[in-house]
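First, one chain by itself: the form predicted on its own, in structure tokens.
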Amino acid sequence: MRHRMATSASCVLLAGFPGLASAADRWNMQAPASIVAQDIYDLHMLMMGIIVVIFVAVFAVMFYSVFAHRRSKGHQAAQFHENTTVELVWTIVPLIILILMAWPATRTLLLLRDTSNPDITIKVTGYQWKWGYDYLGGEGEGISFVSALATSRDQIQGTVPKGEHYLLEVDNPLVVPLGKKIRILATGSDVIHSWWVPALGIKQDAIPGFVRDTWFRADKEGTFRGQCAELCGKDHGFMPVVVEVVSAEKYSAWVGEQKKMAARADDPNKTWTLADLMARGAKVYAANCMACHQANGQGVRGTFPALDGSKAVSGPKVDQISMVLNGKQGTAMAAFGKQLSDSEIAAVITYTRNSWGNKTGEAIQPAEVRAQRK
């Protein structure tokens, strides 16, 4: 009912103000994708139009008694004190006002917290500058991945044309089944990130050390793209969120798909050749490291130190490992320890090892880097 009243609503209110009709799919919320968001976009409609409502009749009110009224017709100003009809209006107007606003918003927050029965729990961890993805309940359990930006190094510095989602597309989106509810997990690992995804109605804080949750349940498929929305640092802006909502079949074969994957990537027992650790190791430095160390391994002055030629590169392997896999305590420089399988980690070092002027000749190995997890 609520729904209805605040569509219709809507709609009286675009029908008032024809330019406002054509400028809505650009200038308004995104089209919700969820119920949730639903509720969230009736809600902002409902309380613009009794923003508008307002705003009409108290100027209108007071634009009419300053042309009817003014001084030069001779009207004189009115001389009354403490008049109890006006006390009483100006008073009890505004309370139903705010009554007719707050009962539909404290119902829609009620409905953001209540995060009961989940067919699905997803555990998201805001890394400086990408997400982990953890499935902990339902089909999918034991699936982890991260997912940083995709867009391309040229894009960004200009070189060549901007792609239709620049800034806004990843290479491992969150995916998840129609239909079903999904809570989600949220917490951060270095500083304070926020998970918004704006057409799905979910907006959460992950702050490091606490877990905060939410959900949402999306009712239609498609893509569905959004942004870390808090400043967390030199690539905030590089930060994005996609969440892709399929079928319940195409999701089965989607996990089954990323669990053979993982299976294949991260098999114990596997022996990498050079080339293959190498290939590897340039999608992991792309997506992991390039931001602060550049393409070029010449990092940035003062910030972030040189890869090409460095000591800690092309020194004992060990300690590259221990480096990588725990940080370093005092620099920028993160533990990637739960964000990289070990075969993530041994493909980088060796990249690094290997690339621009660094030629060790060595291949790291993923038993290696197991050994030495702590």
Contents of the next structure:
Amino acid sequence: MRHRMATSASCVLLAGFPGLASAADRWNMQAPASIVAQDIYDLHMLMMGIIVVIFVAVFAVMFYSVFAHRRSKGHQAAQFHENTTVELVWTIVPLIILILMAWPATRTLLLLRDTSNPDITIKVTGYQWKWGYDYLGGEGEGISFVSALATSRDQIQGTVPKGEHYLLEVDNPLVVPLGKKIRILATGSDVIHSWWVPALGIKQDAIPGFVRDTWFRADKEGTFRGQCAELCGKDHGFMPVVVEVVSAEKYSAWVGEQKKMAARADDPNKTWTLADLMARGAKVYAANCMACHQANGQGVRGTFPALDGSKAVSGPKVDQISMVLNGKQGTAMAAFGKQLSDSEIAAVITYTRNSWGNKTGEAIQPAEVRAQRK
Amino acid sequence: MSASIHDTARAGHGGGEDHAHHPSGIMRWVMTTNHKDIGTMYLCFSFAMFLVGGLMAFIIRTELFQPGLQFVAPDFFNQMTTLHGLIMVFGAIMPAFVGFANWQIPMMIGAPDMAFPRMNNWSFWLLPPAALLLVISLFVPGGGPAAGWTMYVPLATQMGPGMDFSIFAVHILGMSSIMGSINIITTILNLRAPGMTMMKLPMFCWTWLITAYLLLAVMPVLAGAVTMILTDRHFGTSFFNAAGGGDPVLYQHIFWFFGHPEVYIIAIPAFGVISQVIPAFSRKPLFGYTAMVYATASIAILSFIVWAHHMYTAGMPVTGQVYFMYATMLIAVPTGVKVFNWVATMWKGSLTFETPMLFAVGFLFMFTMGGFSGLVLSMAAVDVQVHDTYYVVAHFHYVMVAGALFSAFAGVYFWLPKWTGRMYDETLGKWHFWLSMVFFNMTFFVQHFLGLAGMPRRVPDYALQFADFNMISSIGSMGFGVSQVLLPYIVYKAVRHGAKAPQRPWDGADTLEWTHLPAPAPYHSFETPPVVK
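Alternate state requested, the form predicted together with the partner chain (shown: the form predicted on its own):
In what comes next, the whole complex appears, and the chain from above leads the way.
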């Protein structure tokens, strides 16, 4: 009900500017594609309505005075300078208006923050300057990829014409099903980023070392585009967010395809060379381990153990595989078994056993990791 | 607050014979302990910084004129937005109002000078080295700080030595502000003329008294926050480093505990200037003086308990968000009281619109717009959409430029006849106002639309749907920048060729500097305090 009232109020406001209404997206928030975005949109329109009324009222008084009470018109100054009643009225009336505004504002906020009972949980990791997506729960669990700007350098430099979705296009968009509650767990790997999709009414800072959650449930199919909203260094302006909302069937098909691709890329029976494992392992290490154990493998004294010269790394490989698969209770060492594939774990373990001062020369194969999975 | 016209002649020429006793040439300015000299230096320094910061804004808006990267690299762009913010806040706006405080507070309360003249000299002379540190940071390896004026970690930890320059600049600026505040508080509390009770204090002095307490409370907090960045950067601490057990969001809490009162440190003295100008040109006493004092104090107190509304998207318990939302909305009440009181002061007055009044009315109109967009931003859910977008950029420029800067312009035109003994060119003054007003709105009004439609702030490049408004905004900003050249010209012209100003050029102005002191105000005024009835 409140929706409709606010929306019609917005229509009335926009009707005052014919020609603008057609391009409303340019002059106002983007067309909402989720219940939260719709609520925010309506709340904003409601606020604007109230504000415009108060603004016009106050400045009608001021401009009346500006025109009527001029000395050039011979107006003599009155000398009143106090009126307790008036003072009380203009303290209490705004207070009442604010209390009334607080009601819808609080309702929307509570809705926005209700991340309970998600259908699908996706971890969003901000990197300088791209986004990592890990499907942690629900249909598609285990899918994991990185999403970076697809606009070419030439377009940015202006040597070729700019495309329609200039700066708002990525190589691998986040794909989610229509009408399902998606919980986003945001974190950062280096500095603070902010994951923002205006049409879905969602913006969450991605803070290194911490996980913050938020959610959306898209009620329209389509491609929704946003950007990193928190200054994160040089290429802050060049790390867009693209979310594709598709039907449940298409989503299932997409998940199947991703799984197949992952399987193809990571044939668990393949035997890798040491060099290939090292190259792959370096990437996995950078994405998953480096935040704590550091690029130089030294860790952070007192908090995160060093891997360089560590017994856990130079000791029996079964122990290390178990540690990576299952994590270590009571510490920050996560269980990566669910997050990484056999090949990735094999690669990263190989990498740690052959980097910095560690020179075991061992190449761990995916089959060895699979053998230890319970 | 009706000061009696009494003792004019004595107070006026009291210091006449001392004129020759100060050193001449450059040493007059280096050694001076005179509040008027120091006020002048503060104002000139602040205008110089305004030009430097403006040049940076010019670079920013030039790059944003069209989509694509045309003129500067993203790294340099970030340095420009960072330094533009730091320089305008700490170098231009804050010192401008300290300049007004120096010139006006002693004259308005009937004091011979500031309470601690030597410390006053030191407060000023700390500023140029701090400004220099900020500017040279651009030329050290890695360039200037590029983490935004808020210097959020861990990004600030990643910066090169330019960041350390900024940290030390902030330390020095903080020392200067703290000493200035101690001086202002002591002056107002101890040096008032006989009969000038607290509730007869001109509104400008009240606002500065409150502001000085805000500064004392929060500048050390900022110094602490940046010091923690410094030790995180160089001495292995982990205050803000999650990998070492710290918390990057802790920095934001500390920063905004300073940062929100800082907004009012800038705005409240601006309220003070407006509260002098509007009654003077309405020829009617300020409406609701007592309510204004209480409203200002309430705003100051509330400013301490709303800081996390800058962090709605950082992630905090929903109860925390609800609390900060309600507390923030509450600020609209005392702010509203102030606006209503100013309008009521104009109501049934005998209005004239010389340049100071034009700027004051412009302030009133546009500051209220900034206040309203602030109310929109206070709603946590709406803020989630517009946080870190151009909507916020538009909002705080309405408050800082159309608010604080316009009020400073109003103050300069208002008091220039008293400071220099000359009248400025009214026609040029009006041009300055109207050009500023038109170009300001052209620059910043469209940014509301950009933010709503989804353009993030601090980006050197943007998607194509934002192109039109950015172009309008860039053209507006060039116009605004060029219009500001009028101010030094108008001041120069007034000093050189202006008509001699009478003691009280504004017949509605009734504070001590107008009723008791000739124009220009003598070098030493009120050696014998006036008696206020």
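Positions refer to the first chain, counted from 1. Under this definition, the rigid core comprises the largest set of C-alpha atoms superposing within 1.5 Å between the forms. What you see is a predicted model, and the numbers here were worked out from it, not measured in a lab.
Novice: Verify the C-alpha shift of V36 between these two forms: is it 2 Å or more after superposing the core?
Specialist: V36 C-alpha, core-superposed: shift of less than 2 Å.
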